[in-house]
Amino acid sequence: MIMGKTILVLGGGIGGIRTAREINKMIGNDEDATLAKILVFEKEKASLFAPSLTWMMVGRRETYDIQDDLSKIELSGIEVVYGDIESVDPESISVVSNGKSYKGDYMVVSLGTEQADYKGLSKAGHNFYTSEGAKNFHKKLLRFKKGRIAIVVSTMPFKSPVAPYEASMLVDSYLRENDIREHSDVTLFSPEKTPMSFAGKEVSENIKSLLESKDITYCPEHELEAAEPGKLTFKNNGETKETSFDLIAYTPHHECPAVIKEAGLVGSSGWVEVNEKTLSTKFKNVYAIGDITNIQLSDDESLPKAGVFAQYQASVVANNIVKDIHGKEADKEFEAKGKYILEQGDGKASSIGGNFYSADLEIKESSAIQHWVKILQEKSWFAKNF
């Protein structure tokens, strides 16, 4: 029987919303018949479209442009449970939130990453992976007339792997538009050996060439040692380097949420290990998608943490849960096909994509078309889901 099945979706971000809505549609819930209950657990009441935060850094978006009220996803069959998740039991498929226990037949973990301060960065600069941090960076940028700007990748791994490169190029474009670029320096620091190494040598070299063409100084293999207002300390090839800056934006340290670690869902990678095709965990009827997962591509590389994959993974999991509810074999697999749009400023962008499992990737030449594709992705996300 379909009636009475309950699906617990942990997280109301891109992956969680897509999972809930697709299950709801495929299962056939409507105003006259609720065939399955879908509970979405989320502590925030607004859903943020994080890919647009780099635009907010340079004043091209306001908070209200890139977030909406999560209650709008509630339909017949979908209910949002607001508050912190206190515990998760994947064995019994249950969750405790706000002191109340919820039991399900299926669970989809899509809680993303927890952000943490690292080496004092929160006192030195602005976390542009939050709307507040991106907005505060822009406030400082409005008063910036000359000096040195640093974009810092704090630790690996980090979600949205194009974001630091995109941020540095958008900042460069802003400075040029305001005729202060010649009095400014933009430097990007990262512990990576090369930009987006998981995408292959051709893509990495192309990104480095883009940065060079814009006079953005790129400093790979720079491990952050310390940060304080106006000063950063890095370790590079065994040497300690101190550098002063006037304005700093950074990626936060990313880690798996503690409640998921405590649930026994995390593997040796520090993230939830899943089957690369089905996104199933070691627990029956428990799946995980998006940034919280680890899928190993090679000894050195994992599938990057990006919203584009969370959406595709959500479709796979939703389809296979509904098939199982109907007593049918799961017939959809995650193929790791996806595409990033890398904004470069000046109304242009490049696309980087292909099959990440086979490493068959390419970067397309920058164009205004790709810039508009990125805008369309943002607008269509809200139009389809809220």
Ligand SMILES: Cc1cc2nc3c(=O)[nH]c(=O)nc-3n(C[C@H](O)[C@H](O)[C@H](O)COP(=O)(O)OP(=O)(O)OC[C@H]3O[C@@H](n4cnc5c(N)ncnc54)[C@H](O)[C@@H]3O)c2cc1C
The other form holds:
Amino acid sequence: MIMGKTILVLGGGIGGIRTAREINKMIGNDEDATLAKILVFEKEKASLFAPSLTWMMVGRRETYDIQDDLSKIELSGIEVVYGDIESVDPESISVVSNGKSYKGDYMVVSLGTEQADYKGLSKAGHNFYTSEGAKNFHKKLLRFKKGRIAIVVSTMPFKSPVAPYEASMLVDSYLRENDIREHSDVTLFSPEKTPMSFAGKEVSENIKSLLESKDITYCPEHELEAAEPGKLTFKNNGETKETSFDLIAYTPHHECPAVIKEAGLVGSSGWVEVNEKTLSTKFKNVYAIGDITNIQLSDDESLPKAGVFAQYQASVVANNIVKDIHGKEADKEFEAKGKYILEQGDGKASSIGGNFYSADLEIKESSAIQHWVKILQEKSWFAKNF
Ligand SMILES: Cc1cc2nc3c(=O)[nH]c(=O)nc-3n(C[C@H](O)[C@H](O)[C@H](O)COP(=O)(O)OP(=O)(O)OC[C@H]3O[C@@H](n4cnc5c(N)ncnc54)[C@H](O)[C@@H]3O)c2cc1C
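Write the structure block of the form predicted in complex with the named molecule for the protein whose form predicted on its own appears above.
Full complex below, order starting with the chain above.
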């Protein structure tokens, strides 16, 4: 007879929801008794599907289309504990939330990234990594008739390496549809050397050509120095450049959540270092998945922070925890294979994927099918989980 185990899942975002669901599905029941209690710790009541935010920027989604009530994941065996996680002790596998301490047998950390303002950007533009920012950007876009639009990457690393490229191409497409493209320009500033360098030269060159074909000015190696309404200052190759803009959307600065830094789970990268195959941390029965982790691909490149990987890692960890509870060997490994879809506007998209460890990724030619695949991914996320 297996004794019921408690699994603490920190974060009810993409990785956390997938972990809880998979464990619940695989664990099985014993004479109607659930063999595991899964506690999901989450501060937000509404669960947002962030990959759809770029559509929201151009008015293709409303808030209610891309979020749902997290309580819908509560089933027999899954319980959500709402509130800010106040502290985490990986040694004793325990968490404090709302002043109450919870102890578990396993812990899966999936708290994502903490967003922060950078050099005053929050006063100059719209953070399209939040639903409020994406929505406010769209409101301004509705009134935009001519002028200059900037998409700015605050700092590296940032989650979803495709998002700023996708944002600039969707904005371009919106301007064309509304016959204002010839009275406007779109510029993308990034500290990156080249688009998605971890994906290899072919993918990078392909994205640069795409931007060029759409007349989007791409400014790589631009470090933001200062931002104020209507004005951005960058450092590029030792030179200071000042430019003015009418409308600005930006990716925020990303950090590992403070509560996890304080828990001693963070390595020299500033993120949680895990075993790249099992996602285990240095603490027994404590795993970390998704955006909060750092997996080094080479000396200079890390695995991108993306929902596809958070989900893949969740399924590996869930499987291995269930096997362990049943007294069996862990038999699943994370292989860093995957693909994600880059929306390009005009109802087209292309997929970028392959084995991320070999940096030998492929970009599929842009097509309407990939655009529909991206829509299907969004719909199936909600259909499967809520
Ligand atoms: C604009 C945009 C576009 C994107 N596009 C894509 C795409 O096309 N493809 C793709 O694969 N990925 C995409 N992503 C990335 C994807 O959303 C993330 O990689 C994914 O959500 C990571 O999952 P996670 O579980 O690690 O973190 P998250 O989904 O961010 O979940 C973390 C959860 O932890 C909670 N939390 C944090 N701190 C605390 C605390 N102290 N107490 C309680 N709760 C806490 C948060 O509220 C959050 O719900 C995109 C992201 C953005 C912003």
